[in-house]
Structures are given as C-alpha cells and as structure tokens.
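Here you get one chain, nothing else, as structure tokens; it is the form predicted on its own.
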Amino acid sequence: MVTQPTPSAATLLTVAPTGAESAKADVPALPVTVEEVVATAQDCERVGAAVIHLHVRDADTRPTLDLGRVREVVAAVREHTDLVVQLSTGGAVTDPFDARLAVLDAAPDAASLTLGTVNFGRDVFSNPWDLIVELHTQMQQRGIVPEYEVFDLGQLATLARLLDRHGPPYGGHVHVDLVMGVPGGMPGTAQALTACLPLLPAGATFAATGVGRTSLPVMLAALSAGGHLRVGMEDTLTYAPGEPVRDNAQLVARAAGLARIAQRPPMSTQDARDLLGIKPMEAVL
C-alpha cells in the first residue's frame, strides 16, 4: 500500500546557518564564531525557526569536530534560545568516521543521519551501511533523535531496511530531510520530491532542503505536499539572482512567510519537540 506523509497544520522550520563548505573569507556574513552562531540562532528563532542544524568552526573559522568546541556551541545555543539543537554527523566530506560519531558525545537533542554515499560536486560524501547502523543504534542508546538525510531516491530504501533490521529511532517518530539539488544527488524539482513521497515510512514526516537556486522551488513543492522546510546559508548564499543573502534570518523569514501563505504557520519550539519525540529541555540541561 502506498503511504503518504503525515499532514501537519503547522510547518517545522529548520535553519542550517553555516555548513562546512563555504569560507568566511568568501562569505563575510557566514556565522562561524560562538557569538555569531548564538546571535544567528536568536534572530532565526524570533522569525520562526524551531530547529538549528549546526556545523561547528574553530578559532580560525575552519570546519571542526573538536568535541570541546562542539560542546561549547551546543551549550551556548541552549543557554540563549529554546531551539532544538541538531548537530551534523556529516561534518566535512574529509572527516573520518570516528570523529563524526564522536559528536554524539556533545548530547544534542537531535543529529543528522545520512542514509548513503553520494557524489558531492567533485568530492564524495561517504556513508557506508556500517556507519549508518552505528549512528542509528548509538542515537537510540543515547536518547538522540535522528533526522534521516536523503540525497537520492534509493536512500529511502536504505531507511526501510534500517528500520526493519534495527528498530525505530529514539522517540519513535521518523523524520526525513530530502536534500535536493546537490550536484551528484537528486534534482531540486517538484517531480523528484513527488517521487520520494510514496517511499516514506508510514507515519513519517518530511522536510525538504533546496540547495542553491533550487531553494524556492523546493520550498514551494514541499509546502504543497504537506512537508516541512530547512533553509540557511549552509545550503544557499543567494537570495535572488544577483542578490547575496544578507543573513540567515532573511532566509528563515521568507520560509515563514511562505508557510503562512500556505496556511501552515511556523511551528513553536515546543511543538517541534512534541512532533519529533525529543525529550523535554529540563531533561537535557
């Protein structure tokens, strides 16, 4: 039987403010210091974000999985916002598997879990089966909610296999992010998004991320299909043709406006926790 994503009267907005690909020297507005990340988190929460997806930079603005730095950023965002703190376990494409697994030691509310290897422009983002299983089971044991990252259609078959063999995620709810428009992954089109929906597990929710110029068409397609949204300077640096993004709050505000037009306004942080099955804030502080 064909399943359909679980509908929602509100839209879960996730902001991915930094990523691991862009250099601060090339993109001065990119938040990389702890203070910049906290200010970005506060601004984005005010305009509708409920989840923040974090990649961490070191004192020289380079991507890092240093656990001390990761813990510092997680603690600072928790201290100054009510956002769901989601860490990337993808890191940069050059990061070793053990360092990617170790970020779970920072005890985020949630973490990304990519469901397969994909070409990433000229690079390869490696996610073999054993790493997928290890991330899934460690998150189950540690009380961390996974967001399953899907870069191509076949990775949804991997998700079905994972859940069948290793059980549901911590919290019991399956939430998938369709990452679209990466060179090497599925295109950022309504047709590609529609092709994914029948393969989602029963009862699952999904968000969609449009990379680069696919940001707007993917947002519109996701909203029309009952999905949620991820935006941010990790994924796009251009607000309109010839117009650089001013800051992450600009992207969140646009997504929030489109969600309201769709009569599915932004979800509160508490509603996001309830949807995703995340433990109460007092349990993690």
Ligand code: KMH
Contents of the next structure:
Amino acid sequence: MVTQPTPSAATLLTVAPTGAESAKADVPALPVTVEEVVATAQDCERVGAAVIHLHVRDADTRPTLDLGRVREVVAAVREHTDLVVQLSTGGAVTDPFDARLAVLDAAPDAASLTLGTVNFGRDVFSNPWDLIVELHTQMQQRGIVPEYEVFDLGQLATLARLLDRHGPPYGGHVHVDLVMGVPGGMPGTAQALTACLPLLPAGATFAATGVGRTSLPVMLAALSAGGHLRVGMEDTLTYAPGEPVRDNAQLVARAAGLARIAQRPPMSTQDARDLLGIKPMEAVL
Ligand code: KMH
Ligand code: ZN
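Form predicted on its own done; form predicted in complex with this ligand now:
What follows is the whole complex; the chain from before opens it.
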C-alpha cells in the first residue's frame, strides 16, 4: 500500500553539532568540550532547535564512547537546556558494536539507529541486521525513542521488516531521518527524497539531512514534502561556497527561517517530546 507521511503544522529541528568525522584542529568552531557543547546547545535551542543529536569527544577532542564522558555530556545538556537528548549509536566507523550498544546505558531520551550498512566515503559504516535488532529491542526495553537513520532507499524495506518482526518502537511513533548526500549513500536530491516517501511506514514522520552542499536542496525538498529538518556541523561545514560555517546556531537559524517561510515554524521542545513519544523527565530522574 502506498502511504503518505503524516503532515505537520510545525517543523521539528534537530541539531547535530559535532559528529565523529571532523577534527577540531581542522574546524576550530566545532564544539568538542562539555562547555562548548552546552553553549552550542543553548544557542541552537534559542534559535529553534528542539532535538540535539550528540557524538561525544574526549579530552583530546577525539570521538569517544566512554560511558563516563557520555553521561557527563548528557547530564550537562539536560541541566542547561530543554532539548531532547538523542545520542548517536552510530559513533565513528571504527567503533565496535558492543561500545555502540553500551551508549544506551547513558539513558538518553532518544538514540539514532541506522538501518543498514553503507559505504561512507572510503570507509564502511557497518550496521548488520543483528545489531539493528539488538538496538531496536534494547531501546524498547529501556524506554528510549529511536530515530531510524536511512542512508539509502533499501533501508526503508529493512525498517518495514524490523517493525513487522519486532514491533513498534518505544513511544509507538516511528520517526525516520533520511541522511542524504553521503558518498556511498543516496544522493541529496529532491528526486531521491521523493522516492523514499512511499516507503515510509503508515503514520511515520520523517526528517531529512543533506550532507555538505546538498544541505539546502534537501532542506527545501523536505519542507515542501511536509518533513522535518536536521542540520549541524556534523553534516555541513560550509555555509555558502567559500564561506565556512560560523557555528551551529547559524545553520539552525537558517533552517528555522526557511521553516517559517514554509509556514511551518520550529516546534517547541515540548511539542517535539509529544510528537516523538519521549518519556517524561520525572520517569528518567
Ligand atoms: N558517524 C557516522 C559513521 C549516527 O550518528 O547514528 C555515523 C553517524 C550515524 O553519524
Ligand atoms: Zn551522527
């Protein structure tokens, strides 16, 4: 059956401020310390973000899944913002599966869950079926809301199989992020985005992320199709040709402006929690 994504009157804005790929030495504006991540989170919340997708860095600015450090960052962002805290379980391409799963021990509100293996530039981002099922079922048991990351069309068929065999996610609502323009994944084009829509599960919402120079076309296509947006320095380091991104808030502010032009203004953090089915804070603390 062909389904249509659920339209929304407001736009859920997610910021992905850091990622695991860029080096602080190459990108001085990249937030990597706890203080920098908190300051970015506050700035981005102020200009319209409702969710933060977090990769954590160690004291040497390198990506880490060290649980103590991850917990510290989660607690700090929760203390200083109302943002929905979504931890990456994708990590870096070099991270082992057990460490990626262990991130759930930090009890975030939400976590990313990638639905298949994909070439990632010259690397391979590995996501075999057993890992997908383990992440999905552990999140169900722990009350963590998944955001299903889709790098290619076939991964939506995997989502259908996952939900069919293992039931709905915690919170009951399916939210997908189309990650587009990764070298090895689907291209960041309006055509590719449109091709994904009939494969979304009934009642699902979707966001889209365009990596690098596909950021703007993907944002415009997603807004026009009733979708939500993810932006940030994990995905985009150039604001315009030859112009480096100043900070994450600059990217969120641009997304918020486009969402307002589309008459689907940024969603509040409370509305984001309601949409995604996030556990109330009292249940977490
Ligand atoms: N860093 C990429 C290899 C996620 O956060 O879940 C994987 C990634 C996806 O960023
Ligand atoms: Zn990520």
